[in-house]
Amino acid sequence: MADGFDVVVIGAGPGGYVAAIRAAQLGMTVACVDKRAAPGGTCLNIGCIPSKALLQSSERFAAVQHELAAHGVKVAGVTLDLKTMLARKDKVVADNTRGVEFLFRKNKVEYVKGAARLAARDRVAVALNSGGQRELSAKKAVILATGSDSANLPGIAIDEKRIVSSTGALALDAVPRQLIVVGGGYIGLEMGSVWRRLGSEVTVVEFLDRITPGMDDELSTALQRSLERQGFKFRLGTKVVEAKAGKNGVALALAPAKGGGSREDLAADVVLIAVGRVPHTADLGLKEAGVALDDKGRIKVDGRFATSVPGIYAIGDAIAGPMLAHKASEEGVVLVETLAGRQSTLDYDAVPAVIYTWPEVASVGKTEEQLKHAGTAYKTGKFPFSANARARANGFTEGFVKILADAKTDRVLGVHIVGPDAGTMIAEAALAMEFAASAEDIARTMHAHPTLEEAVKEAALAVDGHPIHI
């Protein structure tokens, strides 16, 4: 006989569990299902929350090298202990599971650890870590929360050794002498930067003729510049067409992305495939269940979140749309207030995208190149940190920001900030979005003094053509 239940999750990482939580609170019963030792998905485990532990670690050790003397602060004899550093990053990922499952308790989810499959619409089969099996049912739903998978090239074998995907990446036991990176988004840019400042040779690899496919292409060209100054190297327009490791590293051929011209070989002690995600659908009993999938092998969804099938519903990086950790939350509160008769929505045009290099690198809204294509008229406000007063005393003065407002309406319709704390700052842009904010108004806001958001503010009044301090 099956446990019942007002809704099963299947999936606790940041789209599962804050779904989980949030029906609980609106006074649901809830399971939360999970085949990993420990909940928090791929972001918290092997994701998100180690890969900033080490971009923060490796950050303060080449900071000791090549910032703190230009303080007054002379610093010798520095050394790398990457076990320590690697054990603190453990150290995070595990306060922040075990903060999960505290909040699991407090607000009576009950957390099942095993495999889930679907038994039926409104059934649960679950494969349980500690042996045996039990059947969940769902009087409300059950909701898919399965998150994505490292993408592989074909051809390739990740070992997790010398050739490695992201998760392998945040455990070599030493500093690689030659890092490449195959892929130029934000997964392969994060994990190299943090092997870069311990000490790599890094170069990334991109079959595109840019790096940060998607982004801005202005903040785009401004990172790779950035990358190149702190040692990287950049092949784009280039596939890679075989990869072998072999006792003392990897034997790579490239070629020219557009077909033609010579093979080319290099050699690296390791390779990192961050050639994108995809979706975790497999060994779900989706096919039998009755559950469509999109020619991409994402779980189809109508507005609201619902399959194919009455009762079952999806979100976050199982169905189309960024895969972002925050979009999944969204996407889970919005489904479970739905189910207990809330009016609730969610803005894609205001969903932040965050690159966690330094500079770093936010966005919202659209892209030049979106509003080109797209035809719709638009005026620009620039704004750059060598002319805030924070940011030279803070000594960080690359980059810019970036607004683009409606030529007509003066409508915000997209931000992009590379620079200092441009992750933080992306919020407020993401508050003036989801508020219909025009640039004046972002511009008549008065912001602290001073403080790297200055630039937010200057880059609207360069909207309408005026800015204070350029």
Ligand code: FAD
Given for the second form:
Amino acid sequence: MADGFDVVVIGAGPGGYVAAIRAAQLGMTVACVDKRAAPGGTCLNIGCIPSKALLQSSERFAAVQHELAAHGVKVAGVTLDLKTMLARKDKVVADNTRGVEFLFRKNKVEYVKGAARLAARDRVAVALNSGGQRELSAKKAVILATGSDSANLPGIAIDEKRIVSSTGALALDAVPRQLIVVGGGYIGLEMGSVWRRLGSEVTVVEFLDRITPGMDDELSTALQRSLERQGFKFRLGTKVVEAKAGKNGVALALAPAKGGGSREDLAADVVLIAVGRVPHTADLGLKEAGVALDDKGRIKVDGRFATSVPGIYAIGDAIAGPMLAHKASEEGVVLVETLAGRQSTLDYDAVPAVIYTWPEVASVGKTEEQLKHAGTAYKTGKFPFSANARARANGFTEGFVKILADAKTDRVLGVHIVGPDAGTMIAEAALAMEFAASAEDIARTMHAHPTLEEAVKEAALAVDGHPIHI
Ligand code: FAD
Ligand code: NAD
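Moving on from the form predicted on its own, please list the structure of the form predicted together with flavin-adenine dinucleotide (FAD).
Following is the full complex, with the preceding chain placed first.
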């Protein structure tokens, strides 16, 4: 086994494994190192994929109970088999991680299982999971794709049973009666949805006075209303000051986020801490190698993903930007294509973001608040799913599509969707933005009938003030 490669990638998450495969496609010799038992990083093992498997299963469970009767489908005696649901989720994960191992073999990427550390700017020392050491050298580049870990709150001990991170929340062996979710962001709302649908009473404690910070305000408000109708309770502007796990549950204390006010004691069976993620940069030898971090502890890179040390690059959750799998993957592709001498870029204004709740929320481009803040003159077109024929036929009419376009040029600046399948529909908007489309371009594009996507076309028509179906 040769230990000299063109590229050594540390981390086999969606950033690292995609970079490794693309580099191999471009003719480079590549090793990809990861210390987990299986490749795929956070996303495949404990993130995107298991959470979506449980969202899908719990959505089915909720639909059978609450939706099918309206379609004339009567189902009696619905019960939950949580063990099977969790086993299915584990199988989905295993099938996906095996898929990455297959792709590594197919593309002749050498997959090395072990903990990597920078030994020099062009050398990586690996403590192999199977025991022993191996040193890999990199002629062209070492790529740091080490991802992120769950953030915690000071003084709160996560035991992954009673006080859990997303990882524990993906594997609870019983449905908690009371689930308190700390953090009203992606993870809190997605995992809160899973357990709410399976029967938990869910209270979300959010520090800010709104959920999903960073999303367009109108989307956040619509999502919160919809989740409240599903039984979620929200405690906004509130912080957790104490959480202690005991034999029968967790004792919590809440206080107003702004300070002052009195402390409120609460009890829960399980508390999910979902207050963000922090870049994973420990035990990598970054300091010794001279790799600089920014003020938030992320690996500092320039516009071409180069760190402060020549020959060492970084991508994904470990650097600045949205902590999203597709962003990590695209960075990996752009980086290795650039290393191969190709012109390759990525447009950070066209990174779609989706929260896979019901309804889903999906965004790409600028929010209305960002445009106002920047003083950009814009036009708005909005279309509700209640006026979309397919949404009516499907029986899900909540939500809307909102398109923001430049007031002068009509160029699409942002698209925000809350509604059924918003996460799928946002792809059209991302493509439009990638091509610098105008709202009129979308409006004049023929959309098949009857589809939910017609709401995107109608919102684009509404930018110019003449939607047809409302
Ligand atoms: P990671 O996926 O974190 O991979 C980094 C890898 O590096 C890890 O496997 C780690 O073991 C390895 N590593 C670190 N240090 C070393 C070392 N020294 N030696 C060897 N290996 C090392 N994003 C989405 O876009 N869509 C979603 O639906 C979504 N859902 C999510 C749900 C949850 C519950 C969570 C937690 C996250 C979710 N995310 C989602 C975020 C997504 O998982 C991350 O943005 C993505 O995984 C980042 O990819 P990455 O390659 O940068 O890092
Ligand atoms: P998040 O940043 O989405 O949300 C964290 C929330 O916690 C915020 O609303 C924040 O205001 C709040 N918060 C922070 N400190 C708090 C405190 N002390 N008390 C109460 N609330 C507090 O983070 P997350 O939900 O942990 O997810 C981490 C990241 O993982 C996301 O930002 C996203 O990038 C990624 N992710 C993506 C998806 C997806 O794409 N569907 C799903 C899950 C996770």
